[in-house]
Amino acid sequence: MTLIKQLAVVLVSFTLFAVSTVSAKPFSPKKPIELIIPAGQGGGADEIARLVQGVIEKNDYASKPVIPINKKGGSGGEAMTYVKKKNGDVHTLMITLNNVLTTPTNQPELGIDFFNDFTPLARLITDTFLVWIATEGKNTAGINTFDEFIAKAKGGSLVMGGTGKMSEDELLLGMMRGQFGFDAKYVPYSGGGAVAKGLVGGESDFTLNNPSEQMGFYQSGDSKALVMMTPERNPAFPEVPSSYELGYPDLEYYMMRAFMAPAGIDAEVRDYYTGLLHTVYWDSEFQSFNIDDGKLMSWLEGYGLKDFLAVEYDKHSVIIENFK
């Protein structure tokens, strides 16, 4: 071989050389990131959502920013609609909480099928629930233990608010009138900051408001909460009994946090989201606020997820059908 034809052989192979190296770079956003948001300001979901956000901004975790939007219609369909017309968009993430389980029954019309329409991400939270109740309320004040709500609430027509329509709140609801023989009346609200401040201004007797929620009020002593719904207790409320130690067992009941992409994203932009909430999942900051707060820190990703959501979306589909 001539030396001309050996240099081009090597020139030709240099070149595919780089083609392939150039290919093979690792996927990095090249706008702004949205992080929809399938619920009010001021809520669970809209406070992890912006914790992310300013962890990752704080931090320099990613090469451009992350922009919260709130999309609060329907119970969260309007915000899952928006992100499955999004296939392959790779600068679109969702927070998603058990309405991406529940809204896609309730509203058929939607045709959301979260198993093909969205990439699950990793779960990095679970939150609990507790029954809330106004300090000073107009029909529970003088109650201290969860026996005497139940007491009253049998005694009476109380209402309570919740977020949306056919939400996790209202299926609660649904489960303890089962389980204790009282009615309520349910009043939905656009998220649960919206239901937190109608309970100490006297719109509402009672919620099921995560602990974040009512943090503030409960603070301040304008709330209690009177069970958590977790076998054990938190140590974030000491004072706060479980609904196992209170002999109540089936009242157990989380509240996911988890994150989701649109459908149709490279195996590498999965990869690099997930890596992403990974380093935000073991920020210190981010672990002291959520631990101090009372979540449960739950990380899942990958096939884990998968199934978890399969087993969530069962349960809630018996839920359903029995409140119904």
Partner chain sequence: MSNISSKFTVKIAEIVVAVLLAMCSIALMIKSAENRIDWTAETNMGAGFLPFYLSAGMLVCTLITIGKFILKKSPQSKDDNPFIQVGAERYIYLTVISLCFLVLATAYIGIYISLIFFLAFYLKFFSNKSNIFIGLFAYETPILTFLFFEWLLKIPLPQGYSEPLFYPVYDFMYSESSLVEKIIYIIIILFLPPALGLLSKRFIK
Contents of the next structure:
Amino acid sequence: MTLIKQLAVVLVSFTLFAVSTVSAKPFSPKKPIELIIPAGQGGGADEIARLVQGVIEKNDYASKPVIPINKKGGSGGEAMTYVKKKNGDVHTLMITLNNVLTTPTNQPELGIDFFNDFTPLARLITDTFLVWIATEGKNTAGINTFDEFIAKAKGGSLVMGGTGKMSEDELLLGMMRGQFGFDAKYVPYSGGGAVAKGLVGGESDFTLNNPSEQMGFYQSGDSKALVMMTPERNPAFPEVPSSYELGYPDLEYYMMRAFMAPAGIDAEVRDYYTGLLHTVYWDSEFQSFNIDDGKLMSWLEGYGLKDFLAVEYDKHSVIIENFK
Amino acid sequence: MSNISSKFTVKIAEIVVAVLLAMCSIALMIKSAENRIDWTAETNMGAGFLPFYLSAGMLVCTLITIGKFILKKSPQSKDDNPFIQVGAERYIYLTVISLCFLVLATAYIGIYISLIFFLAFYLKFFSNKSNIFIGLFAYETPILTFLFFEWLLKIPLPQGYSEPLFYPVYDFMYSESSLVEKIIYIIIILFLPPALGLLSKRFIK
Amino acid sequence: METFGLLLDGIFTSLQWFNLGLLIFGCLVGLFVGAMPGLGSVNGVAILIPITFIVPPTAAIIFLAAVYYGAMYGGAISSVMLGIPGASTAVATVFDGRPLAQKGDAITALSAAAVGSFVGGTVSVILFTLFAPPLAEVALAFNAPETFALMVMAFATFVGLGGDDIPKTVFSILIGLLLSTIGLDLISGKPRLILFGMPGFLHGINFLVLAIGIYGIGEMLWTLESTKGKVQMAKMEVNMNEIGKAFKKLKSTLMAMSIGSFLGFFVGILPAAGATPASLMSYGITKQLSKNSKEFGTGVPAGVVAPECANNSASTGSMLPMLTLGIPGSPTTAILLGGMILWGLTPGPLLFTQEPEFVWGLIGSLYIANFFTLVLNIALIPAFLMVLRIPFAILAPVIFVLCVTGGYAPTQSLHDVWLMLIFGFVGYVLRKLDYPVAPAVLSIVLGPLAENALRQTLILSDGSMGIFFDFGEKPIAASIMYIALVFLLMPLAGPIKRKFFKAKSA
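Would you generate the structure of this protein in the form predicted together with its partner chain, following the form predicted on its own above?
Once more the chain from above appears, this time first in line as the rest of the complex follows.
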């Protein structure tokens, strides 16, 4: 009898203990975390996503692995529809590039509500944009400064290689058209690498690329950058002037690399993932890789991030409106 | 059932398929026209240009096929054999239906649970294997599929409502215990039931 | 001479026991992943990227290149044994590999694939060693007009592949091209043919969905019907003697080997093209130039050797634009490229001089990986043949499971699995009515490449098609275009000649 009693006591206390630990335990993932990439393999977003995956895996920052999944369709439309459907799912994250700011406006038929369908977690990095020309370009030979370039571009129609209609670089071209009064023929390619190769191969005259995509040709001297669209010079490109220096403070544009979760998750879950990303952000390997690559480390979370996204979203809506 | 399908001859299939394809081509032409289908020097090729003319080409091809059918110029237009060989219909229909059920069920109860039912049904129907064999096969295949996709390749397959069932499995997979320990557990899970199955067979004998 | 020294260093690097271990393990992983329908080198490479953070970059790239290589061999195994192309690069292998296996000569098909792959891989790695830097210039000069011309040539080599019913063959080509236009249009930024507003169509239709549907599901239904569920598989003996006999049959495939190796390599180094058009073109050209071109498609060893030789050759070739220009020719090289960047290397013209140990370690490892995959493949032939001993009633559901998982894995969307089933059922019905299915599969592979290149060129030329035939402006594009025309007209040459001679003798 006593034995059974004792057993019962042990059982009950064990259950209580289990229950209490379950409720007191902070959130941790119960299955592998899906990291949705709204772009194809090999792009800038893909690179960061796989870097984050690698850093988490190498250092055991999370109890379950992160699995990157590319959903490149519809310029981010497919990924956003997928994450929207995953409302309340605590094992889904999405890395963003700027197409998440433009696609809801460009493709209203998808029915994506940027501000209510997602939970922004954190922005880790902003990538910069530069104006690139080939050193021995047939139409751009001898050009060394951004002003010379504008003069040339106004004179005749140059060809610009880009990453796809209505993508960031074409919007940027639209911005420059308004500011400097030149236009260019826009040829879309299937990725940043192909854009860079089109430039050096002589098919296009200039591009508005991120640093990493042109890095190889830049180092070998096959291509050169005329201006970086930031307030300050970047240590990775010491001799490239910033747009502020040249007197064009309106020419400022970034690619954000932020992370989002689906809407409808608890604050606890949001805090867990924000914390995880924060750990990744301060990982020395993550820091040095991005700084060497000319990216700006720019952690932002919470209300700051929300305000930032609201401002950027409106800014992009205006650019798209002007573009049409 | 066999009566209906023996009346459904190659001849009828040929014209039915050609008409259906022609209708699809027209629908695709209409759908393509949602984008610009013109090609002018200033605006260049519209996004709908290629799809529109490709489906127009498809329409022409099907119309020729229909024409050949009416003129009895194609071998199919004179073929009065049943479209599906007599005696084979049930294999085809059952395979098609069971595959559709497999995918439909995958969306709700996940692939691993659906596979058990699919394999059990399919083997019961098509093979003359014993129930014990079928049971074991339906048990082992989903486990091997899980190990291969989720563990080795890290490709998550759809789990639907059965997702919480797998939380303890993931906890085990990514726990601190050593690889050897994990493999021992997997071997037990994989080989204990077949061993029991063999034993029970001998026992019944 | 300096190159030779560097290469020897590279070979020794990959022969260090640690690297060699990784290399053999990588080959095995690749072989296995490549042999699964729907999974290819891209999956193998992607899952292993995180592991490579732990080892030095040279070891990492040796490992990943071995996976890539192994998967190229592996694709052939599923094409031959199951009749389902495991990757787009192995489509053409089905055309003759499958009939060979059905005739009971799977050993010849597998040996042809293994030897073809080995020869293609070796020839291309030698070409790579000798001519890498100047070839980078060629790759750089290859832009949109040249790519389109190449695609036209790829189509032209396939004129003879259709059936006898011309409207049905053309229909098959057109529907393949039409399916390839589904999704977001790169040039206009507009979604196209999003049928019924389903978001699943936004990413377009993956080639594998169509290929697995038609060759997996469709083929199984076909077999089920013709045998009423009671398939008797040919029994065969496997011993060294049989393999030796199979090797002897390969003597007749020397032409296929040389076409595959050289064509594969040159198509492979072109940034946009990659291994898939290379293997298709190699098959098409070998068929057209062969004396017994009528027999292609019924199971001739040359029909297996040509595409297998070319796809291995091209995958080595496609390392060239990746290393020297930083341009990925395929999703796999895209991930490799991402990996290189993460290891702190900058792909580009300077990589050869800045990181010789890495580059030559990689090239050296390709020699070794080639050798080991050949040995592994020959040694594993008996194991692959076990598949044929499985009773059909059990093999059928297993293949269906492989099809469903294989249709799901590339895009991870159930929408694609439904599409695959539909393609399978429709493909089965159409095949019974004599609509050839191979042209549709080819078109969906080549369609997007051709369309983008065409429309990019048209933007540059302000809508003029003349640019493709202008020797002064685009010499490379124009020459390819004219060669393509020759290939297009070649099937006509036969009947004309016959008519001419008939008229003369009459």
